[in-house]
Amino acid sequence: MAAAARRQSYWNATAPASGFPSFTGDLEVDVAIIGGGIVGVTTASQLKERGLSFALLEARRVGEEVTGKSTAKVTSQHNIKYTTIERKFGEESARHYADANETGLRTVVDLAGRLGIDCSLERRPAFTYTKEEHHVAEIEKEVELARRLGLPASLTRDTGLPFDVLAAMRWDDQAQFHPTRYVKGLAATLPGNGGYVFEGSRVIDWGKDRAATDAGSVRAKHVVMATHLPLGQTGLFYAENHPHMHPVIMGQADPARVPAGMHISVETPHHSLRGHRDENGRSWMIFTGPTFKHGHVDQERQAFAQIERFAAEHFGVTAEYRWTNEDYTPMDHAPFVGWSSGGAGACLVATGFDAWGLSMGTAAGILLADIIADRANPWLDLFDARRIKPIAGAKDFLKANAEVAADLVGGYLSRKPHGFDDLRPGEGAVLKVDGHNVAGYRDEGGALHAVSAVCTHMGCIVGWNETDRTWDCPCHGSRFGLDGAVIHGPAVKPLAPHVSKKDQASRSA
């Protein structure tokens, strides 16, 4: 990996700071929302023209989390979504989904249009391609379909990409933004007039009517998880969907290899890129390529040497940003949003995007905001988070999770370093220490860091992040920091500080 490049995501450090409080105290209001990136922000900015009065609790910094962490496609063409959709709800939710989505989109142009939010937002085709004879139906069937429900699709193989394709579609009339500025411009029109918003404010409890941090407790009549993966055990959603990271670089361009719209492959290794111009005239592009487990550094640098490769060769472009990010496949593919469940404890939540979180996002604080508000919306039955019942295919979900987790801690513990003095400057392994597995690093200085491996979700083994230097949870993706704090959830403890035996035997003597 080489050393010029920034293990951060270039948005988070192209965007100004946000300077909201810290939650102290109690606070009464309509809805608590947890979690401050595209879903958290635009929820309170729904609610806030409906008169509603809420408190946002962002654990970290406003959008800086996956929001920050995106390509930052606002589009309704998802890959080869609708005929899936299609196939599994029908025409008329395929319908509702485009309706949805391209709704998202609009709201996204006219809030940071009307609200003068700077966020470097164009207007692009978006468009999906493929080089694979065997793909070129299925963009063909994606149009059709497409078109019948009224999306701006069509056929073409004039994508502007430096290699020949078979087909593609382009979308017309999408768009591509900065992120993070958008969600932090969004935040900062919140407060005032029953709308507060804090940062560095983690909720560690809650309840249908609550939401309370180790500083004090907000009462509602309504709460909200914008927070990827519901929090705890919520609604088991951890048993619905599948966790997955992708490699994200970024790097300077050369004008006039930077193609005009936004693409992405069908096939399988993923590639996505789109253009960016920042705000001294320079150009970039973005990549992301093939997913990899959570933790399972072998596939990390793969992908990262991939999707590397892969800018490199078609567009001259070296990463001087690298970062990790990561989604959720729901199992039936639709994303979840409203009711946690159908008890008297139920949450309001939002999660299962699959990677299009900007436009459904979005999409999806509109609709949480008209189910608070009561307001009748074509599009619930298609996202009623309560569609599924978890534990009919709990089981079989956790059991695959577990023989993931066990296969990593196996692979880790097989190969060298084997102890605290086999780690190197800057190398991070899950340890077998005194019996214990141990998540340690040791730092350019020569620093250790360890803490136990265990997740405090449901006990499973984290595995190291090399890019973002981070324990990342393989079975449903909990992330922690590397003195073992939460970073986002489904956890909400964080990883326990370990103690040697030696510590141990020095204290209780």
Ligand SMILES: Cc1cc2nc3c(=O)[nH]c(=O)nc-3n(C[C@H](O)[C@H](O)[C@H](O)COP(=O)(O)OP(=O)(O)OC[C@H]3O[C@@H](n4cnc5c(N)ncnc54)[C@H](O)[C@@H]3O)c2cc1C
The other form holds:
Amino acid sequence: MAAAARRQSYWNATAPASGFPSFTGDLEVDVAIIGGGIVGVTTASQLKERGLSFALLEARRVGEEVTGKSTAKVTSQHNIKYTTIERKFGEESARHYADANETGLRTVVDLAGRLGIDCSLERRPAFTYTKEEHHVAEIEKEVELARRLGLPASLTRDTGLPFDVLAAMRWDDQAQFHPTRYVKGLAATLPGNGGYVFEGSRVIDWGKDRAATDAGSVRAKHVVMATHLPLGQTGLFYAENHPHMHPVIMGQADPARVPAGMHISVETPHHSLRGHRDENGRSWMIFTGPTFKHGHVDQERQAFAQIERFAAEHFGVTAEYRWTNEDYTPMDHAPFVGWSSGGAGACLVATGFDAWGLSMGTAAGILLADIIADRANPWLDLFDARRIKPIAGAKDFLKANAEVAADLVGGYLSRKPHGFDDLRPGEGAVLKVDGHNVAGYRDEGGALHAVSAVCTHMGCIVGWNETDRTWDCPCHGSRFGLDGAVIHGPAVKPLAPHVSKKDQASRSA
Ligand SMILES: Cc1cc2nc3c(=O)[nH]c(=O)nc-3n(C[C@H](O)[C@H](O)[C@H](O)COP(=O)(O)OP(=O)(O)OC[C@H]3O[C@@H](n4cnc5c(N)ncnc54)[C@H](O)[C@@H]3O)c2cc1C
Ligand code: FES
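What's the form predicted together with the named molecule like, now that we've got the form predicted on its own?
Now the full complex is given, and it begins with the chain already shown.
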């Protein structure tokens, strides 16, 4: 690891502050939107175009969570996705997936241009490549299907990468952008004429017609939960989506070594990469690599080492920014968009993007606005969030959950501190204290920060994320800060403060 690497998303570090007010009081609108990532902000923009009023409540800052930590390719090419969708749902559904994502891509390009959003948007070809013989046929099949669906796909071995590949598919006219600037830029066009955007406003209670923070309540005809994974127990989506975590690095690059396209490998460990030119004309490259389990420090270190080796060896890039990011794989591989359930308390949701949620998240915003405006949309046939298809996918899905359970028993760190006194500065670990699981972190100044390690969603034990310095839950992907505050759901309540027996005794004395 480069000594000076910053523990932050490059995109968030280089976006202007958004500065929306926090919510207080009471408000009545057509639609309450919980969450200001690409899904929530696009939904709001679509509702505005349809003349509906809305209040968007963002817990932290718009665009800075999963969206602002992505590699930010806006594509209808999603690795080997179409063959999977066609196998599980049929060719007509693959056509809907293609249409949704091409529409999502076109919408991003159109909005950025029409609204003058300064987000480094560039049209680029996207490539999925393989260096392994047994994946060649998969690429050929994906291209054949994509062409049948009318997508701009072709077979090639000419990728612009500094190594030979056995096969690759090239999709023309795809796009890349600065995700945080795009979302913040779009959000800036929303207030006024019945549109409200609030930041620092975490929703802690909700129903089909209300969303409440600890400072007030929004009443609405519809509630959209655009929180990446729906909150709490909503629709039980945490049981139908498997979380995965990835290392992301970004560093300056020799412009002559930056490929013109955006690239991802079929084989695991996945390598995904692309270039970026900043406003001062400097060239950068961003990379993401192998998946690792939430809170599993040894796996996290290996994942970073792997992607950092790849970036240095092939592109001469050293990490200047390092961060982690997560997404969810739905058990049948299609995102869930629409009503959370058939019941009376249903809200609208969008989740399960499988690390392809920028074009798809934009399409989700269009679909959600269509549902609210009572407009027919054929994509719903595939994405309907109430579908129950526990057919294919269930076996792998259950295996992944069983591995999580085994890890919870086995622990995460190879070096196990004996107690908090044994924690080195910058180190975090979960330890048993007075019979309780406690998450402790020793900061660089030597002070200990300790909170309960019991996730407030459903009671799993969180683990340490060394890069971002957060407590991450391996069960359904909730993330918490050092003080226990929620960063990512489905949890909505913070980790409880840890009060040692000694403190308890001195308080009651
Ligand atoms: C390593 C990695 C790389 C990726 N790269 C790409 C890529 O190149 N192309 C692509 O298409 N996709 C990519 N993705 C996937 C994509 O980033 C996501 O699918 C997409 O950004 C999800 O958007 P979202 O709006 O659902 O979530 P988010 O952007 O996380 O937005 C949800 C918002 O809800 C807020 N929120 C949560 N709880 C509450 C609450 N209780 N009250 C109020 N607000 C709340 C959060 O603070 C957050 O801002 C990548 C994913 C990963 C992990
Ligand atoms: S996220 Fe569900 S138990 Fe932690």
